[in-house]
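One chain comes next, on its own, written out as structure tokens in the form predicted on its own.
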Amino acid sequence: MAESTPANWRRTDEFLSDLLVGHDPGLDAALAAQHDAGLPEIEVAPVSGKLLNLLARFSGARRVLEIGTLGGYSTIWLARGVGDGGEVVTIEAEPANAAIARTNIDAAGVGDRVAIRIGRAADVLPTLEGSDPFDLVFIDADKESNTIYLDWAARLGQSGTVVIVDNIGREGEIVDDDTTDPMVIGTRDGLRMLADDPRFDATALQTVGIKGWDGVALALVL
């Protein structure tokens, strides 16, 4: 039996990615562009990008909200998931990141499906009130604000909206009651909100792979 080590997690992730995801020119180019620009390598793994795409398709999502664009890699996966006529609204705090994402998204052929809103998500989200409800919300931004983002996911969604929160494993530190790490505290607060807030029904999975020991929470707006 193989040892459970970071090296073997990576090898297994790469095997699954090669087998089930493959290589795509648009996505590969987006990754290369954001890495060349010096953006942090915190984008979702290929298998997770494919999961986002499938969840959009499983749920029949036509309107998606993404909080945290980075270089647009996950945005492309989601835009492909909503199909022709669908829309992804993605929020990015850093204008330089948004510019890279815009180029990548357009080059991947899904630019007409993606609107990038630049600014702090906590400031941008209230401006989306009054628009059509979102069918799927992907939260992948500063963890300290997860409860703010979850509240807006419920307010901007509707019954049946799928909510995905990335990076909830935090290398296992979420079980440390004495942690002082604001990202871990924000993650724990978000998970407690999913457990206690009657607007949500949720579960979470811990994961290992090329992104280390982490996890994802999945919720349904009731």
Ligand code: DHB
Given for the second form:
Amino acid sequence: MAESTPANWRRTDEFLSDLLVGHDPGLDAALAAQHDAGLPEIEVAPVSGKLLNLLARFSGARRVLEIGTLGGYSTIWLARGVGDGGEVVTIEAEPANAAIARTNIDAAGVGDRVAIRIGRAADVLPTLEGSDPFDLVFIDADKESNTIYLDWAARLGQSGTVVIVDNIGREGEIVDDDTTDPMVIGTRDGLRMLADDPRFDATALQTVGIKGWDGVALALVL
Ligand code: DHB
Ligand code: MG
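Could the form predicted in complex with the ligand be given as well, to go with the form predicted on its own?
In what comes next, the whole complex appears, and the chain from above leads the way.
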């Protein structure tokens, strides 16, 4: 049996990606563009992008909310998942990222179904009140605000809405009671909210792969 090392996690992840995810010119171009623009390589792994796409399709999601666009890689996966006539609203705090995302999303051929809202999510989310409920919410932004984002996911969703939270593993740091890292504390507070808040039923999976040791939480709005 191979040793459980980051290099072997990567090899196995690449095997799975090559086998099950393959290549899509729009997604590959988005990754290349955001790499060339110097964005941090913190977009979801291809296997996770495909997971988002499948979750959208499993749940029949037509309206998706994404918090944290970065360069639009996960946005394109979600936009492919909602199909023709579906829509994705994605929120990005950094205008330069949003500009890169707009180009990537348009080049991938899904620009007509993606609205990018520029601003801090805590400011943009209240402006979405009164729109049709979202069927799926993907939270992948500043981890310090995860409880705020989960509250909005429940408010802007409805019974049956799927909620996905990225980066819940954080290299195992979430079980370190002594941590002072605000991202870890925010992540753990979000997990506690998923446990305690009666609006949610949830689980979480750890992941290893090209993005190291991390994880994803999956919740249903009750
Ligand atoms: C970070 C954020 C992410 O969304 C991610 O997937 C990985 C890392 C970060 O801010 O460190
Ligand atoms: Mg992330």
